[in-house]
Every structure is written in structure tokens, then in C-alpha cells.
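Given as C-alpha cells, the chain that follows is alone and in the form predicted alone.
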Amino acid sequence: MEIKFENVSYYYNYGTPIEKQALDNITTEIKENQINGLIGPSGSGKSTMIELINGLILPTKGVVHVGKHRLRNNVRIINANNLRFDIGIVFQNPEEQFFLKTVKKEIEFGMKYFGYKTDKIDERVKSAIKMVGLEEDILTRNPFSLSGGEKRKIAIASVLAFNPKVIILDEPTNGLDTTSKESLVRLIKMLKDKYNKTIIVVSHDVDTLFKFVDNVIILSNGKLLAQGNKYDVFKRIEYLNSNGVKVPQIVQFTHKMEEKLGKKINDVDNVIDLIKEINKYV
């Protein structure tokens, strides 16, 4: 699904003495069927962008294009529910919102709320569990008995049950150990490669994010600081550092090795690939 921001600004409490600008004239594109990283410090406008994409709020100025939807100021979204079915959001620490006694009840809760037919619900629940790489026997378990990584996968399965075209993950690796992070990274890649999902990942964990995203959008104080292919964006180390943006360690190390070798190293995502590249010149 195509998502574009066209000269979008957003103000909270617009027109009042306490108005606050959250986004300032943003023009950018979320690449379809790719993994897009949304980066920036707290208060940079990331959450506002997510709410605009999902139709929870409307832009003060400009237009947000979400598939066939055109979201403008003072335009009532007649089919807002349809838009939100197209956009699935997994919030930060979603497992804290669990409240039912079995995994199955957690996944099917939203579909029952919106009146899905029972036979369709069972089919979608099983399909969603399969997509996140879990066995069906987990459906009978209490979600509070699961590991952190399993809980995160259940939260993602709850969104996948609606079969959204776009999946937004808000700080998905937060609170996970290394093993769970690696498992989640594999899942996110699979959702793009096998199921052609458009994925947006909001994260402060740039080292993990760099391993699996295709593109990045970096915000700072509501402004667009940088955007594009991850390699092109993060190689601007001095520019990003001067604006308080953390650069992935693998990028910094690669840059130092290039200076030492006096040669350009091909784009790499991890240390293993970097070692292979270095060995070509040693």
C-alpha cells in the first residue's frame, strides 16, 4: 500500500494560545513491500506520523496519502474503520495489554468485537499463529505464562489476524533479550519477503534496526532530517552525529576500517559480512 506525506504539518491545540507543532512540512514516502525504519529522539514526531497514517488524527496542513485514502484537514474519513483494518499497529510493550486467559482468546478478541464470523475467526487465528512461527498448541496456553519473545509474537499475530497491508511496530525489540531479538528480526524479514507486507518499525535501537530495514526516515524536532536507503543515510556520520542521531556501530566500524585500509568496503549489515569484506584486502 502506497503511503506518502505531502507537505504535512501537524499542530496540537491548533489556533489556541497553547498550540504546539509536532510535524513541520514533512514530505516523504513509506516504501511499499519494504521494511521502513522511523527514527528520532522522543518528541521528534514519530508517534504523530503513526497516528496520521492510521487516520486517528488529520493533518493540520498538507495531505497524507494512504492507499486510496486522502487525509486532509477538516475532511471526515467516512471509511476510517476500513483504513484501520489496512493498517495494523503493534504498540510498544503490547503484552502489557493482555487480559484474557488464553492466547486464542487474545488473538480473536478484536475480530469478535468487529463482528467477524466464527468460522472465519478460527481460520484466521490459526493462520496468524503459523505466520509468526508458533505451533497451534500455544493457543490453549495462558499468555502470561509465555516468554517475552513469545508474547511479542502473540501481539503481532493479533494484528496479522486482520491481514493488514501495512504493519507498524512501535519499539518491537524493547525489553527482549538477544535471542528473542534475533527471532523477531527473522519474523519481520519473513513478513516482508514471504507475505509482501509493508512494514514500518519505530525504534531507538538503531543497531538492531540496521540489520533488517531497507530504508530509514529520521525526524528531529518535527522536521525531516534524512531519508532514503539505510546505507546512503547512515554513511553521513558527521551530519547525523552533529544532529544528535546515533549511528549504528557496524557503520562506524566500517568507516574506520575504510580509513585504515584506504579502500571502499561494500555495504554490510553485520560483523560477519564486514570480516569477509576485510579479508579481501588482507
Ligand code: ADP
Contents of the next structure:
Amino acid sequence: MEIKFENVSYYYNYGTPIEKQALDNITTEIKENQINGLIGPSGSGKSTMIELINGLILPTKGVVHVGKHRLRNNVRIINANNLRFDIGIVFQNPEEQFFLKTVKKEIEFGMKYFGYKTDKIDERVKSAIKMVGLEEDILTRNPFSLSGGEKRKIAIASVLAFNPKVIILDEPTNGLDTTSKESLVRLIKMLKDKYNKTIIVVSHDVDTLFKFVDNVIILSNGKLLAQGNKYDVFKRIEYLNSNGVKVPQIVQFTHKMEEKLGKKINDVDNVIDLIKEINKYV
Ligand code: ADP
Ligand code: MG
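Having seen the form predicted alone, could you now give me the structure of the form predicted in complex with the ligand?
Full complex below, order starting with the chain above.
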């Protein structure tokens, strides 16, 4: 499902004395069937971009293309519900919204609440649980008895139950321990590789993000600072640093080794691969 921003600006409270420009003339593209990282300091406009993608808000200027939808100012979205089923958002700390007695009820709730029509709710719930790598017996458990990582996966399953084409995760690894983080990263990769989802991950943890994204979009103060293949974008270390954006440690370290060796090192995602690369030269 194609997602494109064409000269998009967004103002909160447009035309009032407390008007606030959250996005400034953004033109960019979310790559289909890839993992797209959306990066930027707090207040840079990440959440605003997400809300524009699923039609929760409409652009003040410009157009957001989402599949066959053209979202622009003052245009009522026909079939807004369909759009929301195509674009699944897992909000930050989603488990804080849990309130039902079983995992099964929790997953079903979203489908019923949004009026998702299917006569196969049970099947959908079971396949969503399978997609996040959990066993069916978790369905009868109380969501509050689960670990942090499991809760996060249940929240993702609630969104997968709609069978969205695009999955947006806002700070998915926030507050998880290392093991749960790694497990969640594997899950996100699998959603792309096995289930062909288009993924957008919002995060300020560039070190974790770098390990699994394909492309990045970097925002700063409502403006687009950089976009493209993660290796190309993060090679511009000085440019990013001077704009207050952290560069992943693995990229910084690779760069230092290149200077020491006086040789170009192939792009790597992790330390093990970097050591293999360095071993070719020493
Ligand atoms: P991020 O998700 O990157 O932290 P946001 O998209 O939430 O950034 O916010 C972008 C800018 O818009 C910030 O300056 C924020 O204060 C402002 N903003 C966000 N929501 C509102 C709102 N409802 N009313 C007014 N200003 C807002
Ligand atoms: Mg936000």
C-alpha cells in the first residue's frame, strides 16, 4: 500500500492565536514491504505524521497519499473505517489500555469496538496470536499476569487481528528488558519477511532501530532532515550530529575503524559482522 507525503504541512489550531506548526512542507515516502524507521527528538512531529497516515487528522497544506485515498484539507474521508483497518497503529505503552479479564476478550474488543465485520472472529484471534509467536493457551489468561514483553505482543496481536497492510509501532521497545527487546525485534522482522507487512517504527533508540530497519526518515522541529536507506543516511555523521540527531554507535565505530585502517569497510548492522569485516584487514 503506497504511502506518500507531498508538500505536507500541519498546524495545530490553524488560524488561531495559539497556532502551532508541527510539520513543515514534508515530502517523503514510506517504502512498501520494508521496515521504515521514523526518528526525531521529542516534539519533532513523529506522532503528527502517524496520525496523518491513518486519517485521524488531515493536512493543513499538501496531500497525503495512502493507497487509493488522497487525504487533503477539508475533504471528508469516505470509508475512514476501511483506512483505519488497513493501517494498524500500536500506540506507545499499549498495555496501559488493557482492561478486560482475558487476553481473548482484549483482542476481540478492538474488532468489535471499531465495527470490524467478520464472521470469523475466533479464527482471526487465533491466527493473530500465532503471528506474534505465542501459544493459544495464553488466550484464557489475565492480561495483567503477563510479562512486559508478552503484553506488548498481545497489543500487536490486537492490531494484527484486523489484518492491516501497514503496521505502525510507536516506541515498541520502550521499557522492555534486553531479551524482550530482541524477541520483539525478531517479531517485527518476521511481520515483514513472512507476512509482507509494511512497517513503520517510531523510536528514539537509534541503536536498537538500526539493527532492523531498512529505511529511515529523520525529522527535526517539523522539518525533514534526512531520508533514505539507513546506511546512506547515517553516513552523514557530522550533518546529523550538528542537527542534534544521534548516530548509532555501530556506525560511529565503523567510521573510526575505517579511519584507522585507511580502508573502506562494508556496511554492517552489528558488532559481530563488524569484527568479521575488520578481520579481513588485520
Ligand atoms: P513527537 O511525536 O515527535 O514527539 P508531535 O507530533 O507529538 O511530536 O508534536 C509536534 C509538535 O506539535 C510539538 O511541538 C507539539 O508540542 C505540538 N503538538 C502536538 N499535539 C498538539 C496539540 N494537540 N495541540 C497543539 N500542539 C500540539
Ligand atoms: Mg510522539
